[in-house]
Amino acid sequence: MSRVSDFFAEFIRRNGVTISVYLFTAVIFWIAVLIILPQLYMLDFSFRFNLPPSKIGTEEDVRTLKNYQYLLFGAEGNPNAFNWLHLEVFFRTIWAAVLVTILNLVICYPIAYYMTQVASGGKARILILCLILPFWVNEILRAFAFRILFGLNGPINFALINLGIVSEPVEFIKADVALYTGLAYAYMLLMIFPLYNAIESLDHNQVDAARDLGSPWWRIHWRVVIPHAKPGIASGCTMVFMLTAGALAAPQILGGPSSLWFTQVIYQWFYTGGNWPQGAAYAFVLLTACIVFVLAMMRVFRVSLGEIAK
């Protein structure tokens, strides 16, 4: 108790009475109002039948677990055991939010460490603004430019062809991969700035040491470098799983036409089924898997949530 009290009379210290209460009234507001209420509301929301407006709050509005029951089971008279389609779309999407982040942390490790102890001043800044500038460019407007690059009639499919790799255009939107990399290209600067952070406040004396007793590049990685940057490693593996795996536009944009995303069942149960409650139902699904993930995170690289949130 003493160290929230001291907190709070270094912070009032600092910024003055007026910001600190400003702040603290601004903070309280946002993670109550337009986090915590919302949140709350939609999760009550989906343990309710899905009701015309008429009949909310008689006594047919009541509770139920049948919105969780319908992902697990389907709808009733449903010949399978479970309801393998949408539990397929499920782990489908968590599986390749996996796998993104993956791709991710191996793409942008190398190019963080590079920044923080290999570039000099200069470099570094020209490398920072060269993985920015691309990033002022909206979303939407990117997923159709990777649209366009892995088209069949796309650059990628031309270059192909004319070196002679393929001898046909290859289906890259129906494999899949103009979407995982369009997900990894679009979340990559959330992987690479946590690293950069951790990395950068490596002090480069312990990479050199290690160097000069013999040991290999891959070692002096595994051994000095990633242990002092677990922290931005797991930042950034939180981030881009959890933004993959509610990415709803580049899914819509760049999937193909046997890829769902969950986040597309979610949008569909709310706005073209009209079932806000089984909609609700689904998305803290996706929730729940996301704080499981974030948990694993902490627990696999042994930090604590304020590390990760630094």
The other form holds:
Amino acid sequence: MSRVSDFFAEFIRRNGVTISVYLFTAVIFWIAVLIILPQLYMLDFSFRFNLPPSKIGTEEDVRTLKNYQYLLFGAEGNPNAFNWLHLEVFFRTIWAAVLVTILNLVICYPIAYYMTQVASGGKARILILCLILPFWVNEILRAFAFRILFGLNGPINFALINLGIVSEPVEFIKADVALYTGLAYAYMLLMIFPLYNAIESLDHNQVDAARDLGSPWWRIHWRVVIPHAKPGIASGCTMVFMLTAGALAAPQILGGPSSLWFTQVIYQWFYTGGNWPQGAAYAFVLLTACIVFVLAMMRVFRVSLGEIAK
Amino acid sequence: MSADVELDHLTIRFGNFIALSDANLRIPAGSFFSFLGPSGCGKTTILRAISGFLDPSEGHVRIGGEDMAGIPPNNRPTALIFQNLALFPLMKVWENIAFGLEVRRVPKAQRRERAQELLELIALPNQGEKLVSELSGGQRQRVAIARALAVEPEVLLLDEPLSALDLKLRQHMRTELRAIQQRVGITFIYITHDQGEALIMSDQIAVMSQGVIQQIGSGPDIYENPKTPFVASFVGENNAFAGRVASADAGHAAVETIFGALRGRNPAGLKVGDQAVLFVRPEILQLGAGTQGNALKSKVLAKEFEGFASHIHLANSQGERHISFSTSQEEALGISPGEEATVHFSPDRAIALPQGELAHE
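For comparison with the form predicted on its own, produce the structure of the form predicted in complex with the partner chain.
And the full complex, kicking off with our chain again.
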């Protein structure tokens, strides 16, 4: 207990009373009011029946696991053992998010390596600008631009047909190519910057030393660069995975007619279905699944939470 | 196996800047060769050209008689030890040493065995399972050498590897490096700005300044017979006296200095009237007027005590520090700052050279 009070005394001595009070209030407000409180509210929602406002607070307003049951087993009278309709969407979303994360890593790692270890300062800065500027365009506009790009009459099909590579336009949107590309692009910066930070701190002499000892380029990456960049890779992958699994706009706009994203199901419960408790339950299942998945992956690749924060 | 290294009209430019200008030399197989010069003189450029990280703008690098043009660093029979060592911090010590073998797809059991042998060679047995960060500076140094030796290079290149160590360790490692070189018998090419290191370890030294090789020779040779004022002033301590040549014969020249005419050897064949610099090493200056002339008298500026000797600094006519020499403690007793002192030296040990660039302190 005395260590805690010592910490506060030291903190106030160092920063002054005004700044200390401001920092504590701001942090507590942010964590408690903006994050924990609404989430608790939602969590509570997910364990209740969907009642009209007049019945809220009456004896009918009791807690239930029905909303979670629904995701697993569907409505009563469902002829199947499980609610495959939604479960399939759920697992496909997680799987697709994994694929998009891997795709993103494969695209961003060489770029980050080039920016930090190969390009000179000026070139690297221009490259960073080129990466950041497109993100001034808002998400919806960017998604629609991809839709046009990958459309049946879009520039890519136009080019492919005129170059004689294909004879019929390719259905990129139906095949989810547009969706995966759009998602990968949407969160690219969140992959690039952790990688950039991690690889930048690598002493280039280590790359040269490995090369001098006879190592081919791929082994230099496998044994020297990637182990060094592991915390950055973990950090970037976590963020991209979480955000991709929770994305709404891109799947809404770029998804093929048959590929529903789990967030779209949640959205439908909240708005079209008007069933907030059901939507909240679905959202919490997605959140928990994502966290468990990320923690499991961190265990597999032996990364600690502390390293990710670096 | 050991190979000789030949630089043939090697020139390296960065844009308009000439980092290395027309270097020609042959380093015999199995020798310890040093490039000595101040920072920015082009010595690291030479090393990077030999190891393959830099391509020559002109000329050739030959190792064992074979032109290295177009051969990348990983395919050259050289191994480079980096200034900051560049050990792999995430690998164990033995994995560091065995990395070159891993690259060559040597089976793991053999790699371990070879790492063990090398750990014994560098007197670090049983340290293989540690991380590099758990070793001391001198131990890391030796691991870097072992890592380079593991790939059995014909030429080992060392880029100021001792500069990060403290004085005692550095002195110890000099002897150790020389001993390792003689044990493994391969060519060592060593880069340093520390003349002490170069003199103690090397069979031959190339002294460099501003991208130009000034002189190549054995340690005693470049110390006793410098060819240029730069070499005379960079290698060891030297007192420089500038002036015109007052008289000259085949063996000696007298230079008219602010202390009068002083005589030294004349290997460059200076003629009367030439602008020259007379170099007098501190250890040849002796107190007293002597019998052969060549004496000078000046005010004592300072006396510094350093255990085995005292260093005496004499002033020039402007009262600035000009001449330095060392004496035994007994002799130093008779000297105090502010008084005048007379010193003399043998003309056979001083050397007169044509005027030219001096090394900056």
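Here the structure is a predicted model, which means the values were calculated and not measured. Residue numbers count along the first chain shown, from 1. In this text, the rigid core denotes the largest set of C-alpha atoms whose superposition between the two forms falls within 1.5 Å.
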- Message: Aligned on the rigid core, do the two forms place the Cα of I291 2 Å or more apart, comparing between these two forms?
- Response: no
